[in-house]
Structures are given as C-alpha cells and as structure tokens.
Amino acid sequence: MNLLGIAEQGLILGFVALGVFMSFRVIDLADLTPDGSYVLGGAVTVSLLYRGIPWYYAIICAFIITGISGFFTAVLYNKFKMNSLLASILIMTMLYSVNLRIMDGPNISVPKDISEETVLYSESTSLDNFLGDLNISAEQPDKKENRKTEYVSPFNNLSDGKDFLLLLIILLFSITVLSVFLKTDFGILLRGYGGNKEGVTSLGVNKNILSITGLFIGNGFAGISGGIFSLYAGFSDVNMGQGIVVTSLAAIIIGEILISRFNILYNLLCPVVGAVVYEILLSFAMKYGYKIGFQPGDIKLLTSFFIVIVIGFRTLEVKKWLKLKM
C-alpha cells in the first residue's frame, strides 16, 4: 500500500469536497449536481487536450463550464422555485447525457503527444526494391532516429513526491484564493446567506446572485476534482462520478470531526483533511477488510452509514443540550 499514491488520490478527492462544502455548508444549499459535474470537467478536460489546449488551460475551462451547471441549478431553484435537490438531480441527469455527446462515447482517454521516439529503420535504395522484386533478401545497416514520448499529463504517477507536490501547489493555491474571496464583502454576504436567507434579503440584496455564485464556484470545483483525476488516472468515465457527493459528505463530516474547532481559514481545510484521511481508511478497508467479509461494493454502503451515524449522534447532541438548557 503506497501512502503516497493514497495522499494524492486525497488531495483530488479534496478538491470536490471542497466543492461540496461551498454548496451545503456555505450556502446551505443541497446540491447534488456534482455528480454530473465532475464527470463534466473530466470530459471537458481530456475533450480539449485532443485539440491541443494545454492541460492548465483545460482544467480553467472545465471549472467554468462545470460553474454553468451550477448556474443552471440556482436558475431551476430561484426561477422556477424548485427544490434544490429536485433542480440538482434533473441537471445531474441532464448532465449524463451532455457528458456520453462531449466523449462521444461513455469514456475517452487522455491522448499522449508522441514527437520523438527512439526507432530503428533501414535505409530504401533502388537496390532493395530491385532485389524485393526477386524476393531476395539483403541486409542494410540500420539507422537511428532519436524520438522521445511526451505525455500531455503533468503527473508521472511514479509516487516520486512531484504528483503529491503539484496537487497540493494547486490545492493550497485554490484555498488561499477561495478563502480571500470569503473575506470580501461579497463573500460576508454569502456566508451570511447561508446562516440566514431571509436576513440577507431584508438587507436588499439579491439572493438569486448569492445562490448562483455558491453554485457556480461548488460546481466550478468539481469540475476541477474531475479533470485532475482524468489526467492522474488516464481516463474519463460517464459513470466515474456516481455518488461523489456522498463521498464528499463523508470526507467534510471527517474532516469536521478532526478539525472544525480551529476554525482554520473559515473551516475551507476541513474538506481536505477530511478526504485524504477518507482515502487512507478506505485503502485500509480494501486491504484488511477481506478478514471479516468486506467487500469493495460494499464501500458505498458503509460511507452513507457512517454519515447516518454521524448525523445521528451530532442531533441527538443538539437535543440534548436545548434540554439542558431549558
């Protein structure tokens, strides 16, 4: 078991947690388009690497466009005064087919720029092909061309430390930007949308603007998750976002548990922390869990009873305390 390779599959895992995060716990909004939306950014990401935009390039576009499917979901929510999740699952569903038209295909992956490879040839002379006529053979010295292979990806997937370290460059990149933008004026109102819808409109503030910027940038983030994840494993799957948001859930509640109470840069590292320990007792499931009859189809069940659970404990805590309180 390569801790290395598990850390780095849990900085990717971070990046749509922290999507997930902005949705639920920022803005206070359910929003299970992330399932769509991080296949999306995968799709988005590898399409473009086939039309020669650079892989950085690729990964900006996918978290805009996975952003509109966000956009979409606040304008079924706001416009239309569907329930959130109800507005999220059509444009998950949505999404499915959006992604199978983008990959042409229910997976695509990610293209390798082969301009210099080391190959051997023989050298063709009138010769040759006067002797090919008669089918004789005769030997010409062979002559070397110097190629070398270069893979669009960035990440080598060798667990040499650079994959680990470009993943957390971007990561603590994107939580520094995300976190000075929660600092803003606009960033106080979405917090506080989020802790009091209706006291944030009487204030006059739009609140369709609010609930569209949460989305967009929740979104927006999975996108990101998606596309990195394309590039580290190679490929991108129509079914490789199924229960991601749940996932994430699991990977937020941990990372709450562990690190909630510092209230380090407004909780944006409990996603985070909460996926790369998710991914080291996962990997420690699927290792030593055979001894006892798990199994790996059994991982999704096991993450949403833990959220149960968790869930669970923290009301029966709250209910507690207001009694104490009376």
Contents of the next structure:
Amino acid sequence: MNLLGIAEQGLILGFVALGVFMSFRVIDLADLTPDGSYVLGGAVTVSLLYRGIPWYYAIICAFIITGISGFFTAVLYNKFKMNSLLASILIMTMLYSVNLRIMDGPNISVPKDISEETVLYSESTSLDNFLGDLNISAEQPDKKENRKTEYVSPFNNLSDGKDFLLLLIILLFSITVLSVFLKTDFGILLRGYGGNKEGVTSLGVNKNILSITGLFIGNGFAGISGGIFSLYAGFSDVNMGQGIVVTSLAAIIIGEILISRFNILYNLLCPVVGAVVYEILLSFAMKYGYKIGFQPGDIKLLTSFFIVIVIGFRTLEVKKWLKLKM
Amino acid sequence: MVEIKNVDIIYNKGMYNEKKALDNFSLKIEKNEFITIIGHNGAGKTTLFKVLTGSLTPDSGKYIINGREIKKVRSHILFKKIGIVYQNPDSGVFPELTIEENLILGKKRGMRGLGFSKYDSLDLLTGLGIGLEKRLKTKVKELSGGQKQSLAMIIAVSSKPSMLLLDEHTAALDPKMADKIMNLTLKINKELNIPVLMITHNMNLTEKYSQRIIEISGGKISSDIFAEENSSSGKIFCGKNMFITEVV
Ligand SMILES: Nc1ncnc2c1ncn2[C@@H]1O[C@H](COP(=O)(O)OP(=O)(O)OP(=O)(O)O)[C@@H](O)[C@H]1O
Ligand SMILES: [Mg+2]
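Given the form predicted alone above, I would also like to look at the protein as it appears in the form predicted together with the partner chain.
First the chain shown before, then all remaining chains and molecules of the complex.
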C-alpha cells in the first residue's frame, strides 16, 4: 500500500473537512452546500486552466466563487428564514446544474501539460503558411517558449513526497490564517455566534454578517478542496461531491476523538488529522475488507454508520439505553 | 434619557387572534433611575422591552433617546445603546467562549467600541466576589447558572449603554445568588450611572431595592409610585404627588 499517496488524499480531504468544521462546528449551522461547492471548486479550477490561468490563481478564484455559493445559502437562511439544511440542499441542487454548465458536460479533464497546446499552435501556424503570407509567425516562437515553462498542474502523482509537501504547506498556511482570524475580535464574535445565535443581536451586531462569513469560508474551503482534487486526479466530475459532507463529518469526528482534548488552535487541526486517518482506515477497508464480503460501494454506508455510532455514544440517553457507564 | 410616547403594539393585527399588548403607552426614564416593573402574566412587560430594544416596531407613537427621535428602529443598532439581560442565564453569554472572550465581546459592542473605556469590566467581575476573575480561561459553558447570569450582566453594561433592561433576571437563581446579582445591579445603577428597568415577580426584591415601581396591567400603566427614604420609618412608597401605600 502506498501510504504517502493515501496521506495526500487525506490532506486534500482535509481542506473540505476544514470547511465543514467551519459551518458545523464554529458557527454551528448544518450546511450541505459543500456537496455542490466541492464540485464547483473543481469545475472552476479546471475550466480556468483551459484559459491559461495558472493553477494557484485558479484555486483562489475557486475559493471566492464557491464562497459566494455559501453566501447564497446564508441569504436563504437569513432573509427567507429557511432552515439551514433546506437552504443548503436547494443551493446544492442548483449547483449541480451550474456545474454541468461550467464544465459543459458531466466531467472535464485537466489539460495535462502544455505540449498539447503547442501542437495546436504549430498546426495553426502551418495552416497560416498554407493560406499565404499572413505575417504573424513572428509572434509564435516566444509564445511557445513562454508557455512551455509552465506546468498546468503542480502535482506529479509520483508519490515522491513533493506532492505531499506542497499539500501540507498550503494546508498549514490555511490553518494558520484561519486560527489568526478566529483570534481577532470578529473571529471571537463568529465563535460566539456558534454557541448563541440570538446573543450577538443583543450585542448590537447584525448576525446575518456572521452566518454569511461562516458559510463563505466553509464553502470556500470546500472549493479549494475540489479544485486541488481535480488538479491532483486530473479531472473534475459532477458527481465527485456526493456525500463529501458526511465524509468530512466522519473526518472531523475522528480528529476530535484523537486530539480535541488538547484544545489547540481552536481545534482546527481535528478535521485535518481526522481526514488523513479516515483515508488510511478507508484504504485498509478496501484492501482487506473483501475477505469479509466488503464492497467499495459499502463505503458510504459504513461512513454514515460510523457517524451514527459516535454521535450515539456521546448521547447520554443512548449510553443509558445500552447500560454503559463511560 | 429615554422616552416612549403613545405607543401601541398589536400582535396578529387583523387576524382572529389579534391582541393589543400595549395600549397608548407612555413612559419617561430619567437619568440614573431605577424602575421596577410589575404586573401579572401577559400584562405587556416583555412587550415593552421589545419596543425599547427595537425588536418590535410600534404601530404608532414616538421613541426618543437623549432628545432625538428614532425614526427608523433597527434592532441591531439600538442594541448598541441598550443592554439587556433575560431570565435564562444561557441567553446572555457565549458558552463556547472563555470568560475573557465574553468580556471582550461585551466591550466591543457593535464592533465599534462605543467609547467605553472608563470602567474595567474585570473590576466588576472581581467586585462580584465569586472568583470568576481567576478563571478567565474557563469556557463559559462550564459555569453555573448564577455565574453565567453575573457574566451576562457585565457583558450587558460594559459598553456603558444608555439603559439596562432586566427581564426577570434573578428568577432562575437561588436567593443568595439573586442577592448578589441585585447588589451588582444597584452598583451598575449607582456607580456607572446607568438607568435600570427591572421586570420582576418577586415582591421581596421589589420592596427591598426599588425607587420607583410601575405596575402594568392590560397594556397600560395602572400605578406609578416612588419610594422615599424616611428617617423614622425607613422606606415609604408614594404615588405621584400624594402619599399612599405601605411602609416597609
Ligand atoms: N409573539 C406574540 N404573538 C402574539 N401575541 C403575543 C406575542 N407575544 C406576546 N403576546 C401577547 O401579548 C401579551 C403581552 O405579553 P408579554 O410577553 O408582554 O407579557 P408579560 O407581561 O411579559 O408576561 P409574563 O409575566 O408572563 O412574562 C400577552 O397577552 C401575550 O399573549
Ligand atoms: Mg415576560
């Protein structure tokens, strides 16, 4: 088993888990939008790559655009007084159609490297030559050279540690920024809103701003995750977000079991550590599970079942019911 | 100084269950006043507070703060000027935050810090004498109801609001804690010069602490009496311009 590759997938999952942590834990709003915004992140990133935009700008755009989808969920929640679950299901469903539009189909692959496009240019050049003396060939050579030096995707999929390092750096940077943000007065307010939604109104704060901010960041990270996944896997698919919120919740719960007792960095490390452990557990299940009749399609069942069990065990009534003293 | 004039509040207007909760209601709250509001269940006391905080916009009437009429009542803006504490200790604090962070939010009311710097909320906390100042890093969800309520009071006043509203704020507390909270309430009124309006059903508290008692019934003020210190017999309650009720 390739542990490094699994860890890399865990880190990618870590981004969306971080986003889900933001909505479900920090501001305590159940938000299912990431099932759609994760794909939106991938769709935006890949289609921007086709426009020749470098991957890091594409990821930043994905963050902003998916953040805006979270903003719309917040608007339905605040202004239309919808339950956050219903609001997010509606936006998520809309995003399905939007994603099909953006990708112009159910999936889209990442332009692998520039050589494909180089071919395109030389073709058109020979066409121009054929057509006659349109004097644009002078521009062609340096265009070629410029683009040849850039790789479309930063990942080499070689499991040589470089991908892992890059992912880790981006993730640690994000966590640092988030934890600094949560330390500011506005961040305190955001965390306070999570525990007491009406209380912030008594402070003279417009609470709508807080749900908007929380859902923007939450979905923004889902977008980053979807974008990075697409770069890493080489494609974006309209169904790849299905169940991503549940998977993220499982990751968060695993992380909380492991490290929430230390209460560091507002528990922002829980979703990330949890995501890596989740991927490792998953790959074990895939590798050895067939012996007990386990199929890949059972993953969603098991993941959800895991969440039910953990939440159940935390609940006093279930403990009593099982006559456990923990 | 805060004043409301000829305010009507009608719930479910035009429906089968229409209910006039405040009826041509007027009240003037002078500087540093301590007003106790009493009245049976459903009299309209909480509704009065909702008007004062802008959670309800009156169907008619005026709302004046410091001589300026508030035309467009916007709740999250009014709350910057008005502190409020409810009966439920959980509603006035932020359970996921530490005591210290709760104090920060109190000071940063409306995120603009409304010029509050004269009084240190930590001093108020220390003054309570229940040791919370030594537990600043403790998460508030780990505190008892009385401790939360004390903190809620401090959060409500630490930006020096124009008025403090208390809706049965001691109802969920045992008598000893209720006394502590009442002492804090008086301190806020006397030392911070913040006018206080307190709703209560507790007649002991009413007699012990009140300067002015307003009774509401059916959405109207049914009596409005003042307490006067009398050297020979203690506290005497007088109606406007005339000597009436009981001696405590
Ligand atoms: N949201 C509402 N919708 C409809 N009617 C309401 C609403 N809130 C209050 N009322 C009605 O308005 C009247 C005044 O209610 P209010 O809450 O002000 O009473 P109160 O004096 O605070 O009573 P209590 O001592 O029980 O707290 C009551 O008859 C109540 O039924
Ligand atoms: Mg009431």
